[in-house]
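Shown next as structure tokens: one chain only, the form predicted alone.
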Amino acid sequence: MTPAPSPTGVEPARVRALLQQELATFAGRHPRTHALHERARESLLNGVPMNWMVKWAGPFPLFLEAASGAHATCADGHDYVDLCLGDTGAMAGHGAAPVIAAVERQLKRGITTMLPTEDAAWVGAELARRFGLPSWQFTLTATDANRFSLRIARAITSRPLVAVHEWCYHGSVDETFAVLDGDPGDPFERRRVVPRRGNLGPQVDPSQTTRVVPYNDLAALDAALRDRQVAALLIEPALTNVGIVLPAPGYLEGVREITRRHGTILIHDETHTICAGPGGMTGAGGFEPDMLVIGKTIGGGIPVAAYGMSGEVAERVKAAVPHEDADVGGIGGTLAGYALSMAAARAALGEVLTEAAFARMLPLAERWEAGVAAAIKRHAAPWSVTRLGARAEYHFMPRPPRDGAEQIAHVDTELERLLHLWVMNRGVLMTPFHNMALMSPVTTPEDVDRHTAAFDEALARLFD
């Protein structure tokens, strides 16, 4: 009997065949990272310090010894070009010389003192200056950022609930890990709200916090925040972690004013989308959310993260938080803006991640764009590409998905973990959690094009 095709268009039994060649060639190059797994293992759970790290494709995480610019190096000397760069937290580069000249600086000057700095009045004005939001807030990673936001919009609505778009990332935030039941063909009116696959030990049903609509679906959203029950609409302007989604013509202009009409607050997180461009996808299509929250790259690499508001909101927070209760009320942190973080961030955004640099990495995804859709061409894979600002994606359907559970429906791991693991083979990392690749100030066209080969090799292996 003639096995029945595969939705990807390659046969499984190839892809199981090349993925056992492939472990075996990773595990044969790289002795002395096996070697550190293993000990590791003795105090590490699972032998990785975070556990997201097991999610790596070889049959062991790859133990990096160095990083500078665009290029890592691992345990066992071999060059790799990082098209990761630490799922965003890197996007200035490793090691980029005016953050590690701030860096220094400020190390010899203090470190955290719980008192403001002129750093921190600095990239607040930039950050202003950047999204149109006139006042900030600083924390250190872009989790509590959407946390306090969301705390801060339930706190001056008085409202109770908040809303997300279904397969969203914002986080380790509890209430938004939260998908659809049922088919995504029925009414939304008829799906419930269910916690999604590995949200581990919810404190809360987030059936009971938490709003899910179909990215790309007004009429869904309209839906879920008419009884004005719903204190924030917190989104990625486009679709990241589940894969690249972008917003069809109007999409964003709809959530703004439907939110608008049913005041609710907006809070647009930036965190990944920051690739589209200096602001954003806010920024770069002049839209107007009541928050905004960015993390990860604008400290090149140290932990920071801030959150933004409108001034008409900053009103509201000014009215709703007593001074007695500055201190309280779930919302702060020891290291929150802390000296380090502001020097390093005003180095990153006022040196590195400039108009400037933009200007390079954005041609340089185009050109992997390129070369990725010129590959699934010459190869006839039913599969498709898409770009968002420096950030680019291959997926395994014909066109791009419209929505995150028309992605998930798209997966298949093995496959990924067959391509991840043939380019890492030949010197390139990409996204480990999906097939995702960044540029960076300092990436080359030469580092482009090393992907761009080994992809079209692989394709060559699992269609021709």
Ligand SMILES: Cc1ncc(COP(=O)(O)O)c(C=O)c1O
The other form holds:
Amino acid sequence: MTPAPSPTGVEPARVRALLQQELATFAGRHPRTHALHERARESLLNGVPMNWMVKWAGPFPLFLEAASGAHATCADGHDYVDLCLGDTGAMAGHGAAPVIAAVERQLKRGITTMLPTEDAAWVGAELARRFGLPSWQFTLTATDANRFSLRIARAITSRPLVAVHEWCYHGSVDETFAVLDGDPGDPFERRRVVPRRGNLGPQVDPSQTTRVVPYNDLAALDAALRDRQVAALLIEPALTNVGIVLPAPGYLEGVREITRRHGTILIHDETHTICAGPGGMTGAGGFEPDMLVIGKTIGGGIPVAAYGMSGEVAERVKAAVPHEDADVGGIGGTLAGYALSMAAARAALGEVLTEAAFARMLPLAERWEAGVAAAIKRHAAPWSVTRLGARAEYHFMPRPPRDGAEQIAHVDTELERLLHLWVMNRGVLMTPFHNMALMSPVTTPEDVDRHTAAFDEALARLFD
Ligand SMILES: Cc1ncc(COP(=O)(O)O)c(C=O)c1O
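Taking the form predicted alone as the starting point, write out the structure of the form predicted together with the ligand.
First the chain shown before, then all remaining chains and molecules of the complex.
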């Protein structure tokens, strides 16, 4: 009997067989990594310092020996082209020389005091230039920058709720871990907000804090904001964390118009979409959010994130926070804006993630996209590929998804694991979640082609 075709077009039995083969190859090539993982299991939960690292595709995670430029070396001495780049934290490339020099200088001049530095003023002005918002604050993570932006929005609007896109990711921000239940394809069903899968111990049921709207659905957004209970809409201009989902023409313009009409603060989270250009999608499209969050990349690997606000929001914040309360109130962080992070951000923004760097990164992502598209065509896989600036992604569906639910409906974790492991065994690291690749200014065409060759070989085994 012919097995039923799966939505990905691949026979599950083939995937399973290849996965067993690749798991054995991986284990054989990594005795030292295996020993390190066994040792780590004695003191770390699941043998990793942060539990999401268990998501690496091998039988145990790779342990890092060193990373430099666009490459990483594992504890067993194998070289990898690094296409995950610390999930954007290392988009500047590992160990960019200007960042190292600035950090070394600052280590000797004062790591953390309680005082602002000239670098902070320089970085604020540079972020204002790139993103068009005049007033900035710093944190150590994008998660914190998002949390604080939401607090500010609630404080200045006196509204209780926030809104997000379905299947968004903005860090571990409680209000954002919500989805809609029911059938996304049923136009008559009234869909309720529910905690998303994996929402661990939520403080409150997110249906009390959050409205959820499908990406690319302006009518749903209008309905969610119309009663003027929503303080802020927090969005990635394109979804990047469930797989890349791009805006339909006019979507982001519509979002701006609707949020303005209903008095909802629009927050663009550019933490990942900075891959679109020096000013992210906001700068590239000339958009005017009320607030903007950027994290990970801007310190070249040193912890730093930022949130910016329009002049109007800044005035409302100043009016809402009396001097006596400036040090408390749910917004803070002892090391936020500390000297070392500001020195790193000045170097990363001023000397590494420049216009010229993006001019190198974008053609590399186009090359990756073209290579993957050609392999998909050659092997007649019912898959597609999407690109957002220096980042690209393939999907197990014949056309790119229009919203998060559509992407989620086409996830195949077994197949994903196989493809990640397949390329890892051939010297390429992909982000452990979904099928995304990111270029740095020092990634080379040969690095891109290493992935293309391995991907093509995998598709030959899966489809031919
Ligand atoms: C869009 C977006 N915002 C915020 C975050 C949170 O960043 P961090 O974990 O550094 O706080 C992430 C992390 O992946 C992200 O993709």
